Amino acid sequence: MVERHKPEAKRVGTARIELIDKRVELPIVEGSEHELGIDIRKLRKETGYITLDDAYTNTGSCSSDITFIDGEQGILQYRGYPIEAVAEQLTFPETAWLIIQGELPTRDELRGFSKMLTNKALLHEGLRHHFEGFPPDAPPMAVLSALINSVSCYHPELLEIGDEHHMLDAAASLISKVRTIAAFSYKKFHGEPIVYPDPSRNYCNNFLHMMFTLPFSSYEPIPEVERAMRLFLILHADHEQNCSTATARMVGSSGANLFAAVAAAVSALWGPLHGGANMRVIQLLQKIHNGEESIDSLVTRVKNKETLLWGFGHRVYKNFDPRTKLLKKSCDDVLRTLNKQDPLLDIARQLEEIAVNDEYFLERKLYPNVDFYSGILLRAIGIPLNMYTVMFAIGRMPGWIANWAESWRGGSRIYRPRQIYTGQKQRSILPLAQR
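In the form predicted alone, let's see this chain only.
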């Protein structure tokens, strides 16, 4: 289990910065995977200067023990374990425990955590009325964010976390209930009867059961579909300081409870440049399939900077996203097992072939990312397009919780970024009659 401490990089040298009117020395720090950074925490206090880094592209907002990414080499690790090994050998509850608690669970710990997830799957019956308050075409991410905050109202004992056991209780509630909220939303907006969680089923099987079972037909996912769902959730479980995770940490730094921080993270994930990108990929592929645009014309427009090629490129990865290879293989396995052919997958392969051979994409290091094949996999499983980002949120829940908990354990200061002001200088207010 993670100890209550604040992760810190070790000091390995000194950086000297020459400013207009002074000189300053700042520590050079190194992480456990030899990442180097300049610790600027005392810069403003000692010089009056701040750094300007639009969109935090070069700014480390925290030290963290959770996830390591090497974008140049295409490496992703959860707590030191390569994503390929995690995806092959662990279940989603094991992965969630690893990310939140720092070590792989023992047999007893996994049994206890799985029991917690089972026991906490039900929603308070009062919450069923909340679903009635949304129109049939309400965005599922809006429902998810609202319901997460609503859940906390029925569990006030989880709002003030005092120790590790209390934190794990809240974490299990969120990880378990988020899939129930998602399944209930799907049923409500498809006009189908709500299906309650089945305590005899495992995490992924139970979610698929709640989504697709009908009164006259119990849904039993085949092993390949269940494995695909497990893979999807594990590959999305954490990804360092992305937009939604940084949002969870920022909200949590104010002392806000775990439910509020996670609800805010859901809203951040909602954006098309973050969690909504896999929907854009499917829409793009469908447009090509419908004959509204050819692959050649799309590539030309991308090169002319007239449009984005959704599913390609990444802020961190300058090589193949390691998750992409795993998702691509899973797409093939599921479609083969279901004896289906998806024309969108064929189009995706053609686009990938162009990207890995065209100098324009190679020079800019625009390789397929996790969103490129994840939508096709969800489509094969039967998840509707408007639920794709919700699925992302279910998978990312352990990462949001772990990052919130890391700040809670370390006593993080409240986040308060600075800015370079470019507005009007001080001026006087003219009387209304003179304006």
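Same protein, different form: I have the form predicted alone, so give me the form predicted in complex with ligand ACO.
Next comes a single chain, given without company.
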């Protein structure tokens, strides 16, 4: 049995709205961190009006207990824990458990969950042959989305989730196997033999092993690199109702299974305005490094609206993105430990310095987002450019699952936005001979 729980904000007042022909009273609701909203669920039924909010800029599509963001103050919390504390004190599996289950795991729970992640790392051998069907240069996000749906074909028992234990089973399968899929597609792209997961390694170490171990040379990441990998995944683990997470909830609301919802979320993440931005940032910095464009001319082009400054701006953060700060520091730490210098980091810093002091960016409250420095960290770890958005997807898996599960526990209604129709009024079809 599923214990039903639907997060609900509490009513704290009444909004009185004057329409053309009538007045209406609607509940004002408040979340646990005092964000206020007008509950318009009854508006259409009572008045015939809908609200119009292109791109959902101002629409709360659900109440949720998972993640809190204060975009003005630069605050991000998973289940009430500040991102800075989570990043410093938790492992990725602990963070995943926290986000999906709502509380920190006990020792026994963590042991059990880690064991599940280890046991589920292998892909069915039949599934392994699917990689042969893709051309070697297939975009890894296409492979990931397709393979996530394919995994479910080999685990029909996970398609209809009946209870919490069952849900955790599906969650662990996804979190574990996504890593194996990503590493196998990297190996395929590089023409190297695939490396099977090693049950003696922890989550991040095992991923790096599957990526970089070669037949005659076992890869052992230095602790700083493993730490950077862990940080990267934790910082991407959830971010409330962003485009891909809202997609997961939207797909799940039709009753579609968790694998289908997450595969759709991967597709949403792929876009350059969302997770795909991390690749664009590095391409942009590389262009400057190669002398194909100067920082000044780039900034001028951005201000003339000829291009975006990738890795800048955010729908919610209007001051700073707390994840950027942590990533920037980690870039410094890893490069120092590896005794490496990355000229792209210097260019990124110069660009940030110019942008955050420029009227265009100040007026529009545009600051570096999570994607601005994450690519530099991934470069330092040795991850190739075409895998950056896949890395984001591995990190975001707990958030997609938790949001799907919250909606499933709450017995969500099907998501079905309305529209204001602006097309032709009713007309008759002119016979073909007369057109």
